[in-house]
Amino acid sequence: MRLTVGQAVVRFLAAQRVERDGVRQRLFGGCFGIFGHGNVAGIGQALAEYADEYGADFRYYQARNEQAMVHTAVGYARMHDRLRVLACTTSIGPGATNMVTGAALATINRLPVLLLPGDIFATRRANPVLQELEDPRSYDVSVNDCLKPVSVFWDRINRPEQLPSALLAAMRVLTDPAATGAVTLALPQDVQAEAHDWPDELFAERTWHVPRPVPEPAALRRAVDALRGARRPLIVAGGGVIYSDACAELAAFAEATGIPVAETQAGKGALPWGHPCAVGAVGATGTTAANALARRADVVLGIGTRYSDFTTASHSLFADPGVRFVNLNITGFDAAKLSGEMLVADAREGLAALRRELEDHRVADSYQAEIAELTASWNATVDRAYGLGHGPLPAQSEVIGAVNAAAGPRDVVVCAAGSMPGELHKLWRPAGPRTYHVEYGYSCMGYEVAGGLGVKMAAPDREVFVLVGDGSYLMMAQELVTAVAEGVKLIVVIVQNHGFASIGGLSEQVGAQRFGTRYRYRDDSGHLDGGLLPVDLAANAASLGAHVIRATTIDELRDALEQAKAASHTTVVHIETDPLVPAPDSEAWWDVPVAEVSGLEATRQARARYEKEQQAQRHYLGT
């Protein structure tokens, strides 16, 4: 068969399929672009022509913007536990280089997401390009050598030939569950226009299986050894639980063993918030339950997680001084962490085959009442955050109360970066799996929206909450236009407190009083502590082609998401609140170092603190 690059690419993307445990179905759920000369004749072409004789069996998306497409694709590709992917294509330049943020995004979460960014001149013969970086020590380097460090797999395809290895190296690192991330396919744009005959089989349809290794022997000997001779033992939780749709088998294992659930970001909502064995969120942002649970912890079982510095408390949190870890996790990168005792495996096969070799095992009545216990104490502090009653403006907590009680036990929240993340990951009460999106990995400004976005894709029959503070909304809202072209119905909840309260709040903390962090005119002495500025965010969302409903107290927010819920298209609801209410505190830190020497006795004082704060830190080497 006689077609271009570009041709081919579309056509073979169109053919793959993907399995796991008998569920076979598309593995791309079609292609997002922004087109210019890099890839306009090519990918751009053939998308227009494969459109033309197929309709939308390989839907093409219009982005406004190169990185928000990437963020929706990982929202998509993560509600779908990775067994869907999004491909997108962007010209030579700006645009490929636009998704470097995105890319890294991905790949830091282990999610799958397909980039086709188009390149220079294969030939060379009308370098320098538009766009393209001279590099003096090579005429092989490109811009788009930027996206090599933050993509798993990357290739230039600079003669058609090399196309169908690199496709099928492209599908084995997308539906890898122990290796995914960014996949790049550099294509210059010359050759994207070329013509090459292909063999008929690189467009039949292929199926990639996705595999559930199974826990070796005696790794499974020696972790159930450490599992029985524990008097405390804690689950943490990771996103590998949900990926692996393991959920319900971590329920069953908790169960019948009576040991505590905490979760990381990725993994909130492995259990419903209700279980008796959920002791909530671990870690900076946690439950003062899960973190008293893990200070004492002799024996922790990580389950898909990778133990970022929120989740240990930058190693600070597990405190018992003959604490060992049990890793179950997909890849041995992760199972080998904290001098872990490595199983590596599938996370549901994992846990299976634990409880079948632990079905006689059981925690003690004590500790079982010391859980209750705790987790109805936290419960109790999150009854008070939500029903503060502060004014004149009502406290974040206070939003996110609302808003948790507007979601149905399907709907999903979705949020990324600010104070937000860390609050709604030690407040908010998750029904189950799926229903609580924070980006938390690379906790990227400007996330909100288009992962909502994609989350909507992926589910469009739940409704998609999508809270996010005025600093990241100005980072990235463009893809509101998006959700309203292609009637992808959002609740959008902007949260404005004027600033970036997050970091004004850890600001403070180190010494550095809240320096450049609030949104103000500059004053007579040249700060930046003047008036606040002008900017509706209300205003600009409604430019954008969204309906708008202004909010001023808790009450009015509750009737707005009423309203937002019962309508048809996507709905922003703006409400102010204000910054300086701190969340409950999780009694666990979190390492950002202080200057060891200022002027200002405010780090003198935040110095002294993080020293004390460090002599908890410790290496986790085992025995």
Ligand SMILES: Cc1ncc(C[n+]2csc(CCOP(=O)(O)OP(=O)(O)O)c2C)c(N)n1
Contents of the next structure:
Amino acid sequence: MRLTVGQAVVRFLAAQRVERDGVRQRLFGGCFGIFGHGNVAGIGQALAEYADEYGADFRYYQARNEQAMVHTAVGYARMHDRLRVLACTTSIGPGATNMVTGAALATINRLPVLLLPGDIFATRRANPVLQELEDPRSYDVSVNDCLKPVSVFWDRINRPEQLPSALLAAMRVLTDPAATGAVTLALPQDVQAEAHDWPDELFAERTWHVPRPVPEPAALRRAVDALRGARRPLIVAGGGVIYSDACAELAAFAEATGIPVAETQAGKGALPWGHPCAVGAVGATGTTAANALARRADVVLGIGTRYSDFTTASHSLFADPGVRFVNLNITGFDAAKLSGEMLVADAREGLAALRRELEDHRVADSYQAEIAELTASWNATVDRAYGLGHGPLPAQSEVIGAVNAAAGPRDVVVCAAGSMPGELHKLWRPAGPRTYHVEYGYSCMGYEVAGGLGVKMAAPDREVFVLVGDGSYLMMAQELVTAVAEGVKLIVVIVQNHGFASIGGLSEQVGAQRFGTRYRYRDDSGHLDGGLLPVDLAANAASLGAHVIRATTIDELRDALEQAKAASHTTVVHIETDPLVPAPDSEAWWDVPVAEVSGLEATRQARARYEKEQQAQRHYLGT
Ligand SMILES: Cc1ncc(C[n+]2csc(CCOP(=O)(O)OP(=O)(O)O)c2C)c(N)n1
Ligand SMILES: [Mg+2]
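Please give the other form, namely the form predicted in complex with the named molecule, since only the form predicted alone has been shown so far.
Once more the chain from above appears, this time first in line as the rest of the complex follows.
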């Protein structure tokens, strides 16, 4: 079949299928893109040529910003448990490099996305072309090389003959849960438009089977022995539990053994709030219940977690001198962390195997009673935070409480950066898996609206509540336009607190006095501490085509959320909060270095506190 490279790419992607647990579906939900020179005549022409043939099965979606469209693809893939993917095509140069942040986010969160940046001419006939980097040391370098370290697979197609093997490798990586992340195929613009005679089999329907590897018997025995010997075991559930659809198996294992389950940001919702074994968030933004258990745990069973510093409280949380880790993970890379017993397997298969071996094993009644007591005490803390009645401006925790009350059991909350992720992690009461979507691998400002769009595209029958701070909103709000154009309904709650409440708090903690963390006019003394700026984000959202409701009290917020739920179009609710109300304490630390010498008394005091906290840090080298 004689097609251009662009046409071949589109035909190939449309023919890919994915299968897990006997369910087979299209791998690609479509292709996002912003056209320019580099893709308009290649992938762009191909998408135009096949638009009617493929219809909704493989649709072109227009974004407003290339970084944002990668976020959208990530939200979509996560909501589909990594089984469905979106492609993203860009022009060369700035269009391509705008995707670098999105690619890093995808790779860090272990979520699949296919990036198809345009690239400079392979023939180099008229170089330098518009937007070409021109590295004097090598004409082989282009700005797309920036995507290499943030991609799990990267290739450049300089000749049509290279395409089939590159496409197959890309699909293998996208559908391999142990390897997945951002996959980049850089496509020089002349090559995209070049015709080639392709074998017909390249475009035949092809099914990629997602594996569920089972644990090796010897590794299983070691893990079982460690858990049998534990008096105070604790499970740390990460995103892998949800992506592997292992939540029911996790509940069964926890119920059989009585082992409490703490959750990372990506793992939150693995057990529904209120489950007798659920102790909530763990780590620097954790609940006092999970963290008290973590401090004294003798065996930690980490499942599908990458053990970020937030989870381990910067290696200070797991404080029992003899604490050991058993890590059930699809990758050896993560399973080896903290010198853990490596149980390399699919989370669901691994949990089923552990349950078979440990069904007769239960934690002591006294431990269970302690768990219930700690959880009840934390629940009372959340009740207080939700009903604080702070004034004149409400506290952020009250906003979270109102959104939590408005969300139905299948609805999804989306967030990524600022002070809300930490508060959501500890305070939000999830109804179950896939209802809590906080991007915290990269905690990227600007993910919220764009990622929320991808979530809603993947789950159109659920309400999607996007919680976004004013800082994040100002960084990347423009995909509201895409939501409006596509008729994809989002409920966006803008939490206006005139700057970076999160970094303000952090700044105070490190003795930097909230410097540069508020949005203010420059004052007469030259500092950014002047009056409030005349910024109206509600008006901004309205100008982008969203329906807007302004709320000033929590009661008005509740009303606004009900109106937004009843509406059929994207609705933005604007509320101002007090940035200085602290969230309930997690009683856990996060390592952010403090200046070792300073003329500021506040900094010197912060340094003294820091050096004390640092003493709790461990290497976890095993026994
Ligand atoms: C792209 C990006 N730049 C910078 C940061 C560092 N950062 C984390 S939170 C934050 C402030 C967020 O402000 P806002 O959205 O208003 O939330 P608030 O802190 O006020 O809750 C900054 C600058 C980041 N996470 N992402
Ligand atoms: Mg803010």
